[in-house]
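Coming up is one lone chain in structure tokens, specifically the form predicted alone.
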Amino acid sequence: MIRSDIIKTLIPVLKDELVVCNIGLPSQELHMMGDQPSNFYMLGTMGLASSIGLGLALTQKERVIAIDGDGSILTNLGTLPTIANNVADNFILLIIDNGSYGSTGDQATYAGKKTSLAAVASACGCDTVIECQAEDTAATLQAAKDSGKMTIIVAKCESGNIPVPVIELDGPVIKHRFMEEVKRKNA
């Protein structure tokens, strides 16, 4: 399975959840397969989906799921100790680890070599860290939702991309509709 296969299996699990999605192809795949106003698509800031997701979870009661990639986590590695030291039981970080920078040409990441992001997250102090195979991602995410505990999931998959259209919504529209969903859910 590749990242887009995982995202396709996640659509029912993500229904009506607050989702912050990684820049580039992951956001485009999520938009194409399961657009909803409660999805916040990152359009221009690599490495910040996890940080934005945590910040949002810390400031309101609803669950927040951040979908990030191994390349993005590696560009903002400081996010893992920040998450570990600011526990928000309404936060789930799903790292789709395909061992590559998928949106920029599938160059190999260190997570595709010797670096285990699950081990790094645990070493940073994250209490609940689960590594799973691609085909188990949806069930693992559902179990994390059911647990009510902050969870870091590292889903291992193959590198590869599918053709996807560009997201035609501009940044202010994405932000506005997402913030309206946050307000609605927290009313």
Given for the second form:
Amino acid sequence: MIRSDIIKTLIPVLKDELVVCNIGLPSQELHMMGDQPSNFYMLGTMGLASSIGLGLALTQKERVIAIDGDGSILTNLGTLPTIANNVADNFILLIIDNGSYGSTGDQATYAGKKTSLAAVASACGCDTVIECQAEDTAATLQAAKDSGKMTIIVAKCESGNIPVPVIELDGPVIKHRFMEEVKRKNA
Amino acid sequence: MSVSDQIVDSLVRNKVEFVTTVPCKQLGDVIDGCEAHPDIMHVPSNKEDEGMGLCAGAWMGGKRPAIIMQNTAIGVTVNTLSSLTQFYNMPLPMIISYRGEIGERVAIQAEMAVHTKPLLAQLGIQTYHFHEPDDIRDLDSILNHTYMTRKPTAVLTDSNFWGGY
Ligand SMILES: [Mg+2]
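Can I get the form predicted together with the partner chain as well, since the one above is the form predicted alone?
Entire complex below, previous chain first.
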């Protein structure tokens, strides 16, 4: 399975959830397969999906699922100690780890070599870290939702991409409809 | 009252409930003040672009965010300021210790000091420079203006403002 196969299996588990999605193809795939106003597509600033997700989880009560990639976590590795030391039990960080920078042409990342992001997350102090295989991602995410505990999931999958259209929504539109969902769910 | 206490008071008075910080020596008391205040959630960042991500999330979560950092961070965060804060029209007060101005004792700090205002100008970021301790009187209005405009704002606080080194 490649990342887009995983995202396809996640759509029912993500329904009506507050989702903060990583830059590039992950957002484009999520937008194509399961657009909803409670998705925040991060169109720039590689690496910050987990930070945006944590900031959101710490400041309101509804659950937040951040979908990130191995390359993006590596570019903002400082996010993991911040997450570990500011526990938000309404926060789930799902790292789809295909061992490559998918959106830029599948260049290898160190996560696909010697570096284990699950081990890094644990070493940073994250209490609940689960590594799973691609086909188990949806069930693992559902279990994390049911647990009510802050969870870091590292879903291992193959490298590769499918053709997807770019997202043509304006930034403020993405933000506005997302914030309306945050307000509605917290009301 | 110290300028540090006045900054914390202004944040609280303006309902800034989420503050992230990356330390600078001059900002120590402000950071301690944010950490200690019950009305402020203080989440330290490891790097300023990470902090701006946290602030974006906090804003969408319904809280007024602010970041407290050194001016060297402007060099770190150009992309985040334009591709996150500005692209999505989000407010972000940045209370910045302006190192490398007159009174500075560490020569290398002047290197980023000379780039700080040109970078902010290039980014079209509304910028205020606190040089005298009394300049703090504008902070309430600046915070209010920042959230009203939904734009990032830089408040540069130089050595003279802090009473020298
Ligand atoms: Mg990847």
